[in-house]
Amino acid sequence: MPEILVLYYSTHGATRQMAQLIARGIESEGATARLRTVPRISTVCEAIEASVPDAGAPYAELVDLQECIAVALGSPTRFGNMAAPMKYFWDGTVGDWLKGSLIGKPACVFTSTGSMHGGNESTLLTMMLPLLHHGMLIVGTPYSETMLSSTSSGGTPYGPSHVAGSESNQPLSAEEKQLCIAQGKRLANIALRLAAAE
């Protein structure tokens, strides 16, 4: 069965939570969800956690970004970017951007941040990026999805956003929730039939 990456980093567990959900939508559409995370890094940019993490999803290697058919990258807001263990991963792709591996397959962004204006949309637009660079095919929110428009919590066009709180204790809203299983389905349907089209 066609896999897709679901790749998150997650400090509070709300952008784990997304993830989650995401990877529910993906299943929903026949697809199987990859679920992987990212270890911690110093400041000095190494990895500082155990090769195999004592809980959740695994940590990701390149061969999961090969093996995959799409990719759904997921991180807490940093000051307006992602949080550095994910852009260190990100880092590290130079051999399949030289490669050209993953070209042409779709990929979505999802975030999570404290406060409503601490920067989610800036964080989905430059978690596109690397994605960008790489040649995969950009899958947002459409306004199609009625959540998109009432929402008072998270929700972008750019992709699922949570606002979690100052103290990172907000469960995620209905909307939020709905949002997030829409992207997976979206993601996923897109991705099968660029598949099948192969």
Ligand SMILES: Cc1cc2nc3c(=O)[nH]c(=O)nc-3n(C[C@H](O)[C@H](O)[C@H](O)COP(=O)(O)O)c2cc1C
Contents of the next structure:
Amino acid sequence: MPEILVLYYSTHGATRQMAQLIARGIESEGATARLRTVPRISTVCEAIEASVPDAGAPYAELVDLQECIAVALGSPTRFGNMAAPMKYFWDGTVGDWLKGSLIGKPACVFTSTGSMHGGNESTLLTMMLPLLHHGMLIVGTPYSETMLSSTSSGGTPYGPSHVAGSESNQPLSAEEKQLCIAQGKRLANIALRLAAAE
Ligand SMILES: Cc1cc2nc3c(=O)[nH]c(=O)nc-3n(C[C@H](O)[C@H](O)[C@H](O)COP(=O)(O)O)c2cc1C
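Any chance you could show the form predicted in complex with this ligand after that form predicted on its own?
The complete assembly is shown below, putting the previous chain first.
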């Protein structure tokens, strides 16, 4: 069964929930979702994380990028950009960039932000940059997903988003959830067709 990597970072759980919904969409198309996260990083150089997380998805390894036919990449918004642990992971992918391992693979991005205009679109757009450097094919959300027009919180043509509120405690709206599932389905559908054509 072809696998699609759902790679996310989350501290309060919203981006993790989005990842699980995207995985549901992926699996409804007949692919397997491989959920992976990345460890926190620290300014204290001696501090190390356990090699296996206490809970949730395992930590991603480079082989996950190589083995999967597509990637869904999620991060909370941090000052209008992806969180440092996720950026750190991508900064470690130079070997794959040199080999061109990801060229031609489809990818999508998703994020959770505190406030409506606090940078969810800038986070999604800037998360695309390392993927484009790797030669990946960016898959957004088309307006045929009618909830893109009706949502009053998250959901963008650049990818799914969620507005979590200043306390990071707002649940995903029905529209936000549906757009996550739709994004997973679309990514899997395109990835499976590209893989079959090879
Ligand atoms: C250091 C830091 C920076 C943040 N920067 C922003 C920001 O620029 N815009 C925003 O709307 N929310 C910002 N937030 C809030 C998070 O994006 C928000 O709580 C998000 O929903 C967390 O996702 P999670 O539940 O997956 O951890 C920031 C949070 C932290 C801790």
